[in-house]
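What follows is one chain in structure tokens, specifically the form predicted on its own.
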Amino acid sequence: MNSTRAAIIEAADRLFYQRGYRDTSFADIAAAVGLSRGNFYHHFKSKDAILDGVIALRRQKTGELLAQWSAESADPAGRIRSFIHILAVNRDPILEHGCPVGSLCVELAKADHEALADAAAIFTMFRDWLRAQFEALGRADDADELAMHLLARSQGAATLASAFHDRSFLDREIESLETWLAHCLGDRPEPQTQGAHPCSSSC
């Protein structure tokens, strides 16, 4: 990808998050990159083509982030905590704009946009990765359920923190998720245990 095309996608990624896909125009993106309309159209013929580039960029960055978390900790529980702490790492933009993946998916779903499946695939990347971590913790029977629960809790926290612009709420939710994970770890079976591994009522 040439540098101008990459700069357009990076600018569009930022603007789609801050303003929304529908409310970001070609002119907005061109101005952010410092291109004339003619030069801009040389690289992209439609906003949907830019959207495809933005989704591909976000999927790439998500893959890199998951690989980073996996490399930073050999402990599956530590890796899950890295996911929980993304709410703290991105606290300020979340308070302003919510979750970039969730907000885009909601907007595309309302428009019945054909790119929705590609955008939602980013959630699938997180789901699959989290499921693998819970499986590594001995929770194979309910690993996907736990992964989806954690995704749902994090999305809900991001949405409400943004709606109320409430930093303390987001911090409490992060702490609550840490407590939830600790309960899940406490419910792990001993290594020699066979069979089902039911989740406690606190999970």
Given for the second form:
Protein chains: 2
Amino acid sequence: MNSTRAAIIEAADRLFYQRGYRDTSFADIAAAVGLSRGNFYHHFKSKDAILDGVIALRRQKTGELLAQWSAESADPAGRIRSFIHILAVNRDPILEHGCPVGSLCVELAKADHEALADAAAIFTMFRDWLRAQFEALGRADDADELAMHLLARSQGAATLASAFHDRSFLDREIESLETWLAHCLGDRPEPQTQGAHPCSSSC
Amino acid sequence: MNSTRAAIIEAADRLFYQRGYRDTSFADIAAAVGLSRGNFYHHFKSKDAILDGVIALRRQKTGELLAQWSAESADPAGRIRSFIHILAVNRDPILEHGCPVGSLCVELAKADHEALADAAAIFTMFRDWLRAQFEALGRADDADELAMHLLARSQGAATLASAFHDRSFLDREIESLETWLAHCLGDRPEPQTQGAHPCSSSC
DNA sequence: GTCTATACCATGATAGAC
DNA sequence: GTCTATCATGGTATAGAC
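Rather than the form predicted on its own that you just supplied, could I have the structure of the form predicted in complex with the DNA?
Time for the whole complex; same chain goes first.
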């Protein structure tokens, strides 16, 4: 059945995120799906094949998410805020397991795994979508730089938040990113003194 | 011999960084040191014990690095620039394997490993040292926020650079961080138009 | 302190019955 | 399509000779 295949991929998707690719065994996935180990090879010829399926699923879900954000806001700035807010929406899993895309890429990079390019393509989807939003905001010249900047800051926030299990740091970073965005869009506050204008939240 | 113990830890340090903790086996370390597997347990009672040794070594090296930066620059701003520049100094390994501290913390967080706190303490060393520099620059109110901001951005830069194997992105982020620092210190340029004042590099 | 030999287990993967 | 049984490999860890 196709639904068995889908169930395997979904379970693997969750486990790869929670435990990492290498630390997730067939036995783990089998237990999660309620299937015997031997039966796996009817659906996937290897563990790497499951990884390919998981990445394909994540790319599909990412595409749907971006389409949803595009549909929810006509305003590019609102769309970008939707991106920033995934850090808040996924706060708890991020504190425990980091960013699903970033942590997988880090693991695959170390393993010199050929699926790294596929996994990094999820970053590219966000990058391209964000760049399009900045372009729509009249920042054609540095739209890609701004997109990468946002990606990098969200990655750093996720890494440190999970390393320290620090929820309030994550919340501050979200706020800081929103202020940065407002700043970028020309909605900058009146010049203020140093004390009232911390670089960390508005620069 | 104590030098054997040190050789094991140094080899493990390198391999844990290049391949990750889980993906490094005793056989790998043994081959790197030129020792038989069985002999390991004379020096370490388990793989986790080697990890503890590696983290202790990294904490020691980090302390020495911070002391060196403090000695090289009397100016706190120069010291902070030393921190930013590790991204340039370690450019090649970062492109291949990410940040040693960040990638280890990500792996240990997923494994729910009890050594995570120890590994994250290396972040704390950088954080405290950076905070002290910002305090010396008269930013006592938000010194810790600024320190965490710098840490987060360097983490994000390392993660994306390794995911994309993108050297020029890493170089741009280094430049952007330097501009951000100058901006923070009040050395901000004259107000400019949007096109000539990209948020990504100066905000 | 170093070695060989080995126990023991988890893993990825296969074969074949139902 | 699912199962049980099995294999081969590689991993951590131990025992004991030198």
